[in-house]
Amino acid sequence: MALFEAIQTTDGRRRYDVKSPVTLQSIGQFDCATPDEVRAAVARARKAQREWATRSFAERAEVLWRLVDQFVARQDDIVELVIKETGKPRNEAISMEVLAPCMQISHYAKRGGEYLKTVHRRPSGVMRFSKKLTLVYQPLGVVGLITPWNGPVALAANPLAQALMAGNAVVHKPSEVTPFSAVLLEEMTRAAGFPEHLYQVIQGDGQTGAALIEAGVDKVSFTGSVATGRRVGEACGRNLIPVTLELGGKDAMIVCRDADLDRAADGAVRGSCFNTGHYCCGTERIYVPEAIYEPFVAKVVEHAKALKQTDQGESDIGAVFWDKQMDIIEAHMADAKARGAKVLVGGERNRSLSGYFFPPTVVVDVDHEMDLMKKETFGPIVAIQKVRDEEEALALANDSEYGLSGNIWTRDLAKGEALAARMQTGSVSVNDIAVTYGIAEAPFGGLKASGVGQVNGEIGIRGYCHLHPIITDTTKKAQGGYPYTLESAAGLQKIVKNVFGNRWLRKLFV
């Protein structure tokens, strides 16, 4: 059964019922925006900005403050919703979106004004005797915010807090599969206070993600897979957009042969499973030196299967979200069973629940033949690989299309740190699971087919905007050097032969 499914209408318009991944029944329905709907938010996005953009760091900061307080009210709201978009585990839904949210918010609305406040200095060279200059972050306008169904309230409202702390309106079509979760995003706003038509949410698919690229955005801003983000990109290309692509990930593991094996195992079967394996910057692969090869893989199975996955009450593993990505789910494990591979827990879909559940699963005997260590499965998935030494697993780490993220095992930290720079990822985690995009001030993207620009922290938030550079100049007298003479020609040679042909005076003057 599709999750997620097309209704014929007697209007014209797109319509679409969505169902629960947990209980298969429908959870609502929702019509697609027409271009027309598209381009009038945006413009009346445009006309919200111009007031907004006119607030100071303080009030724009004041207007976060209180969307936080509206996370902090509806906590349950939002638990309650995303379980049924998603199925999340209880635990996973509170941590995800509703404490990162809050953590993130917060963040911005306190630093927000430090990071994008206005700079004045003087230049270098000899223009600092007459000039000055005063870099100003402008607001871009309107961004088009398009976001995924893995985390469909954490992944719209932390670009949501930076695009307006620093001055911007936003549009947002959130993911079709998990569409409800933005429109209790946008009631929260209104709740808080926000302008009208500063936040609007835009429902649709991928036609409609489309026709708001094309409805005039000053920028985008894409968290999704990396067949989608190439179109988005082309399209932004196209009509000179800026654009930030978060994409999809294959994240290596890398256990050292020193590591503490009990806290490595721990970490494997976390970044494989959290969040039923369905975020970027999850654990899809991990290498182990032989020496340790045994008594690591018996660590994770004693982890795994400890794990609970339940329709019913508390769980430890939550519901496939979408039907799709079970698809290629099964679809990399016949593969890698096909080629070679041993499941040593887990395996198959699991089938005495009703809904869309995969057990966590841990897979051995596996190679870069296979889809499963070659391709993003986006699921519960611990996929372990034998190696030589930490020489071969950094080989292999980087051996993929993707470098999003990845995480490094040792109780040697300087080695661990030394490792890790030389991993071709966007960021790593010694002794931990992926937590870069957790730590507000660390930029988060990727490499190669991972994505395009980085997010969050100071290059985030000033990514949504245009660093705009103001020279004054401080004499008072004419600058001018007309008419040209040979004289004033020879001038300028003796200055470049007398300040930069002498080493000492060029750095001065530099």
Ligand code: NAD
The other form holds:
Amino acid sequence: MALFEAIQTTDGRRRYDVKSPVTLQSIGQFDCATPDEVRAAVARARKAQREWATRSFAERAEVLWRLVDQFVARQDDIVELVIKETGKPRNEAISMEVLAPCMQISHYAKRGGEYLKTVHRRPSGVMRFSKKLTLVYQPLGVVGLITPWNGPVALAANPLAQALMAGNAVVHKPSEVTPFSAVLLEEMTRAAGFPEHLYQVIQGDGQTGAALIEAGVDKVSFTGSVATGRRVGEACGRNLIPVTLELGGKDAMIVCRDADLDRAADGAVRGSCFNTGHYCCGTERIYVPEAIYEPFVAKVVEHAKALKQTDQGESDIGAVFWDKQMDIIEAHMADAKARGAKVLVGGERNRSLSGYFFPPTVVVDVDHEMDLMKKETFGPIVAIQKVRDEEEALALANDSEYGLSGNIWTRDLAKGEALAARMQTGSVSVNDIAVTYGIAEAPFGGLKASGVGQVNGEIGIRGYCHLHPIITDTTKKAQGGYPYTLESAAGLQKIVKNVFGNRWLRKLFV
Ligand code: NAD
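Could the form predicted together with the ligand be given as well, to go with the form predicted alone?
Below, the chain from earlier opens the complete complex, with every other chain and molecule after it.
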């Protein structure tokens, strides 16, 4: 049964029905916005943005603090809705969709003004005697925000807070798989007293997302798959608008011979199974030196077997959020088994539950011929490959078209950080699962196919701005120059020779 299905309409609109992955019951329907409606939303946002951009950082922050109040007041509503839409466990719904947005919005409310403070300084070199340089972080205008289904509130609220604090308006196209969380977020922004049309949600599918990019937005913030990211990047290139692409991953975990094996085994299971494995920085490949392979695998099996999966009450591992993802998980498992992988725990869809559930699974004897070790699986699979040593582990970790994040486990922190520096990924954790996105100051973004640009922290919020240099001449006379003469040309050559031909002087002048 498809969890997300087109409905026949007589009015020519695209309409969809969305079902819960746990109960398989419909939780609602929505109509896709037409291109005209999308353009109208962008026009309304542009009007709202003009007034918003005149507000001080303190005033913008006040509005964001009120949104945090809404998260606190409505946390039960958020959690219930997210569980209905995704089937994730209550603990994960709270930590990811309530606590994390509270932390992120608060961060930008408190620090956004500092990150975007106007800078006044004298330029370097001879220009310092006559010019003043002022750097102003100007908002870009209207941001088109396009988000996926695995963190329906968190992955919207975080860029929203940054874009707004920087003085922009936002038009948001949420995932068609989880459309209702964004409706709730929009409702919360209204209750928080956001100016009208500063944040608008337009519902729709991929065509609607494509229409948003064509609707005259000034930047696109996209989070989603590599395949869609390429299309979004192409469309933004054609429209000459800046874009950040936060895309998929195939994160590797390296367990060093000196690692605390209990801690690493716990990290392997958490990193692979958090959010049912629907985590862009989820651990998808684990490399373990042969010297510690047997005890490590035994501990992972023990941890994985202890996990509970149920549709009654709190589960450790929730539902697979979308039937299409179930197809991918099952296909990767079938391919791995056909190529000789051995399943130690789980491995088959959990048919004892009526919804879309895949159990925590531990697989060994895997290699890079298998889709399970090459393509993004996005499921609760702990896939472990035996290697000779840490150097082979690192070479295999880097043997991927993706480069989002990764994690290294060792008692020797200096060694862990040295290995981390050689990992070809946007970020790395040592002795923890991938937590970069949860640390607001840490720039987040992928290398290789995992993305373009970085979000979060100082660099992220500045990405919602144009850094506008204003050069003011502080002298009282005209600069002159004309008429050119042979003498003036000779004078310029003298400066080149006397200043830049002198190793000591040229350092003074730049
Ligand atoms: P997806 O690419 O299918 O869809 C993402 C969004 O793009 C949806 O809102 C969709 O409607 C929209 N879209 C589809 N076609 C479009 C088009 N042509 N133009 C504009 N918009 C279009 O991704 P998904 O399946 O929703 O999400 C899962 C993927 O997201 C995984 O690959 C995951 O790794 C990735 N992800 C990455 C991060 C990160 O920060 N790097 C975070 C979360 C998820």
